[in-house]
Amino acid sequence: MKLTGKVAIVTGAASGLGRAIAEKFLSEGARVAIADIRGAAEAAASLGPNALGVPMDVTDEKQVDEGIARVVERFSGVDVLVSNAGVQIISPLVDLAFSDWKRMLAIHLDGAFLTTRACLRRMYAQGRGGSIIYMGSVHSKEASPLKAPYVTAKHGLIGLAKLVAKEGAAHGVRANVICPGFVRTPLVEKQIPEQARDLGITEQEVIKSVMLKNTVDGEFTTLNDVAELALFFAAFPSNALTGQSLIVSHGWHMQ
């Protein structure tokens, strides 16, 4: 039970990667806030008494600050933030609407900033340290066509994590980035037909020749692969790894 007594907030946790991480944390003894723009209460209810549903649009400063305050009041603090909320838009750069660019950066970067700021204020005041974990991507390290705002935002999270690692060190707060390859979540499922359309190939070719082409085994990264890494970072006992990002991609990208 690596997280016994810890309180975690996971954004975008009603489904997909966030849900898998929340389940992993709960199984390791944490109390977990399921923060999501929709479905938070229902997801929390299905996860048991140690889960709290918090409706939250991570781009809304008031909702973020009030949501974090609610978690702190209910669970007496916060020890781990997993900034996971995200969306994807597939488009050639020349056709990308400015409104879609701004929406993507708002969710991924503004949301990470607002939730980080709210949690850091609590962590500093508590004086017991903490862990900030950002959900990056292999696209935090590498670019792919048709994903300009996503690639830009995911690169930005690495910079934010390094800054938080430097500023948070004096307070015992660590920061890390998880960089998954393709995980078969609803977000990725939606991309398959979109990329097939934009690239003029079949959906199976998208999977084989685009998404999994550079893996060592032709396999998707699993929800559990990512959840295990989140647990590793959340439970790590020192600052030795702070500011670092780790790729979990079946060899899709190696550093």
Contents of the next structure:
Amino acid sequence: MKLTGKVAIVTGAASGLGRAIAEKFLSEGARVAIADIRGAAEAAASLGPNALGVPMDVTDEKQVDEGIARVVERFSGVDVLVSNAGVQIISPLVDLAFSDWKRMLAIHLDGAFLTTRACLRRMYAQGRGGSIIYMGSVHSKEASPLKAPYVTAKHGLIGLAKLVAKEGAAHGVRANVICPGFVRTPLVEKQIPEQARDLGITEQEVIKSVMLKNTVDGEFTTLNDVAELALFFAAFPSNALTGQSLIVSHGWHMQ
Ligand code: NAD
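Previous: the form predicted alone; requested now: the form predicted together with ligand NAD:
Zooming out: every chain and molecule, the one shown earlier first.
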């Protein structure tokens, strides 16, 4: 058990990657707050007594501060934050509404900032260090057409992680970014027909010629692949691993 006694907060944990990470952390002995704008209580109830549902819109300062305060009170602190909540909007930049651009940056960047700030305040006060993990993407390193705000926000998370690594070091807090390739979650299932429509190709072609084209083996990354990497970052024993971003994508992007 690699996370015995640890308390983790995972945003966007009612679905997809966040839920898989929450399950992995629970199986390794952590107590885990399932923070989500919808379905948090139901997801936590299905995950057992060490999961706590925390309804939270990560773009809302009050909801984030109150939600994290609740977790800290209930579980006596916080050791790991996985800032994971996210959405995708597919559109050519020239057709993108300003409101959609702002909404995307708010969920991915304001959400990361607000949850990080609330957790860092607690981690500094506790004096037992901590691990901040951001859900980036291959799109933290690469661009694909139709994803302007997503690519912009995901690149921004790498900057934030480097900053938190530097400021957090004196308090034993490290920060890292997970950069997955395509994983078949609801977020991806939704965009397959959208990309097919915008690119004028079939859904099978979107999978083969867009999503998996540059992988080494034509395979999707799995929920467990990403959850294993989250566990690795969460359980790493020292500040040696900080300010890093690691791609898990079947070789789609190599550095
Ligand atoms: P998902 O749609 O299955 O889950 C996203 C979760 O975030 C949902 O439960 C949703 O309710 C929640 N959420 C959305 N807006 C929120 C808000 N304002 N406040 C709180 N919660 C909110 O999607 P997923 O694929 O699991 O995506 C999770 C993260 O992984 C996202 O940041 C996404 O960009 C990233 N990611 C996904 C893939 C992939 O292929 N699936 C690849 C790289 C990165």
